[in-house]
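Here's a solo chain for you in structure tokens, the form predicted alone.
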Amino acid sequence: MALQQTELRPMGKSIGRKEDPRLIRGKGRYIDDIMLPNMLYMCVLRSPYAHARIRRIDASAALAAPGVKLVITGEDLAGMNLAWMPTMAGDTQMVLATGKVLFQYQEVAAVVAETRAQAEDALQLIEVDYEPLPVVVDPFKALEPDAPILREDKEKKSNHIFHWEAGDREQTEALFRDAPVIVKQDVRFPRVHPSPLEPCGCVADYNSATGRLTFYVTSQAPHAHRTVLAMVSGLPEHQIHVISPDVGGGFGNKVPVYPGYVCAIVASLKLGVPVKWIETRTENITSTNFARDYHMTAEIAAREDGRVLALRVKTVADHGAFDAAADPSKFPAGLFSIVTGSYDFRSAFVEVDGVYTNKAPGGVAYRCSFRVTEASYLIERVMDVLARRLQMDPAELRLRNFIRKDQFPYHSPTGWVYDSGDYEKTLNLALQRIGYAELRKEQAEKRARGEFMGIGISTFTEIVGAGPGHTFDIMGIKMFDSAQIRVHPTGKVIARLGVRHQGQGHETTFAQIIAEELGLSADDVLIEEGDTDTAPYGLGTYASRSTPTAGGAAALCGRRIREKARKIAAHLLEVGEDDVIWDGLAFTVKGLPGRSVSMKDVAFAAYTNVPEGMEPGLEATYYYDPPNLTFPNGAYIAVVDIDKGTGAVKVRRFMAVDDCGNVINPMIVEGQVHGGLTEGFAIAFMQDIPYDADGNCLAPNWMDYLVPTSLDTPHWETDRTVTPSPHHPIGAKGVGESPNVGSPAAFVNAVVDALSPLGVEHIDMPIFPWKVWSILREHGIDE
């Protein structure tokens, strides 16, 4: 794709990313690059058991080891009232284990030493006497009456955390009673991990002279982290300065507060020097927040002509040892109730039960806005099951049931209001681009030769932009976002935002939005994020919320500046304000296009020649509380071939058509789509974090938990349709998570389609070659 040079009116143009020269040349500054005078290093001792009582901890030998300055245990933290911390889901979580451990790799003690090597060596000298306890890793067994109770700190003597439901149970049941066709499918979305390139880490620097804590952390939500740290530590919030430098990937993994952060702060408070903690890869995979692990059953009631009537969904969600899911407070199962997808169901009823098990805690929006990936995968799998039952083409079934474009704004049966879309147009474009009819013909010919070729369709509706304060919050804090723009006398701009990018290209896209609003070049706009001392309060970057929330804030903040600029322009042009119009590049006098002043002219006047009585300067702050979420959508089609000898699946083609509303930078959207599709591919074919019966994590590193390389990754074909969001200031919807939401179902539907002549109706992810090989052998296919 040819890049366009930076110019005026930059919206919708593929401007090269402003941040890339710094990042590509290795000039980025990440957490582990931070070196402070007298800094010490912290490492964490972790439990080898998934469930065990702690009889005794002896740290005397570790304390006497060379270079060791401090050893912290759960008992030490209990003496400071810091043994437990709140989670974003409203649960509590041990900082360091007290009494017993609840999952393998749980934090048990922390050692602080002059070097990291000394701290790691000293960990080996800590003696912990464990008494192993019965382990439960299956969430269904955890709900049985005789299951061991894991959370003895809770009044409720059960491993059941919550029951949550949405929709109309009675109406749904009535439609099922009378339906001529009912299909049902059990589906598991495996436990996966965001696994960002840069693991979690921090540097805590407490200054006893000023009473101020400077906390460097690889964070997707610096302001939220500051607030939570103030709640946990007792330090006044204005005395905590959180700085999030460049972030090497997040994908939801860097939203929560982890025990290592709290321990590093405690160590710095006690020792009065900076303390650094950086995770290992194994620590990141085994103990920081995972994603998915949903066990789902969906049923569709339909007419014989394929028209869907009702959807019934029952789900068990494995949340691990502590309910640390990063969900808005009112949605313990996230936005899973988007499970009706792109289809016009007359009624739906969804229920989810959360369960404690002896696994790592959490549940994050891994490139997904709060369980939407699970929901989309489920409905797209069961729609294919319905198509097969009715012997109907899956594309035709979807086209027959789509929400029509004249139905928007559309009220879903589970309570959401979809803003806009043209699903039929999007799917038809995908079908046309990939040559669907020809592919079906080719498939028939191959089947006649005994070959296995599959075509999988997935059409999805996302729900992103977590932000409407009337509905969304994190720990009670409304999920608005913010922008602050200052125009300097020379017309150069600095803008600070409450979100924090992890590679998404904010420095470019937000500069384009602001430049468009002010009639400047994106080169004139500098974007700053990640410093709580300078940026306005915001809830951070995750769940594809940056453009829908902070992007809206940036646009409206620019318009607020423009309103003041128009008054100054009228003063400069010596006309009334009503006679001044904005043409996108300059202020002109109505009927006299030759009389105009640019934003740069106005900016200089704002500091030198303002109207009498006007406050000098040209800057504004805007906190944007969106009226609704946004609803991107898309249609994906995968084409696969299966090797009968090995069971290997080759993704021959993949067509992705996305509708994310108005596009700010096509190149960046393209990059987001490619990245999300690659992650979706990995989930479909490579990734799972299994546990054995004793609670041992069987994929604790990148040898066992696979990350796709460029050699593994298929070639992606992309296109897009555009239906602007009617309520967003620039009509944008967000795109970062759509490809990860929509693609797993396309891959699995394609593999199931390939094997459908054998009677296969479903295969759980990940689809390893041995699974396919076993199915082929079970059906006598042996070559």
Contents of the next structure:
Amino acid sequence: MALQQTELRPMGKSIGRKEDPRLIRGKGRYIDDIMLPNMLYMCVLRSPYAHARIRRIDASAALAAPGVKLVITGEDLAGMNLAWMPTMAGDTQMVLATGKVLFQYQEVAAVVAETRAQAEDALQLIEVDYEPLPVVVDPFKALEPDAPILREDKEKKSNHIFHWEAGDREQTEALFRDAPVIVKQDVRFPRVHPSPLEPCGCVADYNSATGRLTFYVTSQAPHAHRTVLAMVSGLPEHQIHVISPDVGGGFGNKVPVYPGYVCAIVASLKLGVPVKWIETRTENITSTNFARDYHMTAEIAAREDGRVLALRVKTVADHGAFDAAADPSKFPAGLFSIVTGSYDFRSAFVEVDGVYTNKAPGGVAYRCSFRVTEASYLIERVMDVLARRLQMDPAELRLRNFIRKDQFPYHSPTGWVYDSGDYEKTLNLALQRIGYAELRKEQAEKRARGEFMGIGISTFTEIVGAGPGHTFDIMGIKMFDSAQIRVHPTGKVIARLGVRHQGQGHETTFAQIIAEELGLSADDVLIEEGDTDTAPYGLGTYASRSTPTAGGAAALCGRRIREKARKIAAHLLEVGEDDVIWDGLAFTVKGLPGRSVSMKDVAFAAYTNVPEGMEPGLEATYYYDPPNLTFPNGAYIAVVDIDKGTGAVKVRRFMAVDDCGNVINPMIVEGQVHGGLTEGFAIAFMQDIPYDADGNCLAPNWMDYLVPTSLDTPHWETDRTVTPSPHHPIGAKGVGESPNVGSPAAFVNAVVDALSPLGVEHIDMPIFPWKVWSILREHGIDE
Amino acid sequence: MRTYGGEYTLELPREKVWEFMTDPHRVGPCIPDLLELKVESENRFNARVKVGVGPVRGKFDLTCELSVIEPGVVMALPIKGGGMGSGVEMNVEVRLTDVENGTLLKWQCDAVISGPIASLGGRLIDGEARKIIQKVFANFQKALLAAAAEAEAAVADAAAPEEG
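Moving on from the form predicted alone, please list the structure of the form predicted together with the partner chain.
All chains and molecules follow, beginning with the one already shown.
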């Protein structure tokens, strides 16, 4: 049950979400709700070919069509030095195609008209003369010496983008040479799409009189977008006002800058009126950033008793036509190097090769902290392969290999320092809550009857809170975050943060943090985000970084206000500053419990009665650069039954125990876990973006790319352990990605476990019923 | 690329079939859902056709160019065009062989389809293609037999054409 917000000391309580009355009554304000006078509409012409030379574009018929005001092509942009733009991974990407197209649905031209329908009709009138070129969709074929070179703009004449390594090769090889047990498994994490309910879009409004561009955009990182737009467009940064209104889901998809944004800005600059561009669902799936698409091979060297020694991983990462992956610049494969997971490996060596193919560009951290999802899925799959080889219970194997709680801070063999955790406790709670021993008994009975039931375990360590400026940046901008708190005379607060939520509940959780620090109720605190004119500079919301970074900033900013408040309180209480104690609700005098002043009293005094010489007012700003990342963890268990007749997998139970450190609002954490598990379920059983050999995208809509409904979604059981982060101001770690990082392996492990009597060792996601049915058929099981 | 193929036996002499299929004026109208046919020369014609695969519906403009590879035996018919942001490129090859009761027509078509018609209609495209091809040959056969019947009627005391 959600509590009233008026409660004091609101930290850790399930307070009702402040944003919900607005969102659930349809009173949210999304990009397409923005209507400005004289606004025009833009649509984008896209390439039917995955790889083709453009011989000629003739837009004359489109320009003559009713209502059309402007047609933009790559050549027009080239004249403004805007045909290409930088990507977050340090590559360059075409805004509109010049010379050739590199993936199907690539942006070729943009039409601006009085209505959206006119713009769409006019797209059909643009004549483009394409000369199709050989298409490369398989990243392994793209690396072959005779593969067609896709990026002719690059100096390096190869489709190979980067080679990246982490860990110790020699030590790992040595351990493998002498190891009594070695297991090896190829694993594919399919190309999936974040598919936010609201697609991407923007309204660009350039005012030629003031020289100011107001840019409304579906953005997870408005400040970073403003800086990038300033760098790309040449407009001065203070003359760009980015507003990210309510955002209907981000999941990493709304971190990059897309060609449509740039075109809408160019159109508004040229025409001097507002220009709106809203994607269709197909455009969102086919051209904005995908996620995953990793082809991985892992080997574990272990002792006979199951103790793991070393891990060796080789990966080919399909990045599509442009390397637009969302990774900090120091880590071309993101945080994939956390692939040793929750286990105490003596040594590890990880290699990743990035490859260009004729597919949509991207590689965003979709509910994933920069490739942790791939890493976690891989290690959890291969640990199960090892358990099967040793004929050991997968829970037992994990318990034997966990990093123990007295090993923290733990230095991983690939160079990370895990802050805290108690993995045994978390897994044991999950095993107990689901009744693991009884389930195994039930499974044995069912197996004897020829039925297929499986239990899948996944225990994971996450790495979130992308923040320490010494290690993390996006395009060179260091990844700290910020908060600014203003306490007004009546004790009411407006606080602004550098992050930008897309439904996560920031308006409630940050209000709770600030209220807790100031001795107020969450009702007294209004949170504002997403307006670059008012909010302090921050790097945005993704990779579960908001609570670890902006949450830290909010707490420390609150404490900064308390420092000043204490001085004012001493003045009001007429005692020395050292005699004033903060008891969580008010300032009291040491040894005199009756004498106290509340923050509200202090706030009024801050504007009416400050000590002599003190600057009036009560506000502060804090830029928080965290000392380290945070490492939430969890243990998930899935129980599945397989229908022998159809191959359909029924997830009968799913137990998720998360440890995300101190919790600010348990209800919001639970909501995050439910949502992430549903997305993980979709990835395990429903989702893939396949391409045919000609580079046609075969799942460009929600008919082919499936999104689970409430009828498909299993019932989730959740629980929690708490090991606070020792270095975070409020001991919080972040949770948004965990359920999506941890759950795919639990589902796949359960299905493989169910089919293991048939000798099945691995099945690649998505586990469609036909895949399971084919395996059953192969073994003559067909009811 | 997708490859389709098949064969038909036509109870007509090979020369008659050849003559028919190398004449754009007579082959052109065999295209199903034809909206407009423009014969540019004796071996080149343009066709506008109605297309519908799944959710993608609209008109395609196609350019076809007949070329003789082995007179009386093998003919190629490259077809190129598109519409609605989609493209299609087909290479049809038809080979005629004499058989006991007439002519065996063997055909093969390599098709490259791109754009929304390939991706949105992806799951339906093979079924749709089969349907279109069946229609093409049904029309082809009907027209060919009708032409043959006319010709024979013109020669008088003609025998009624047998049903194929």
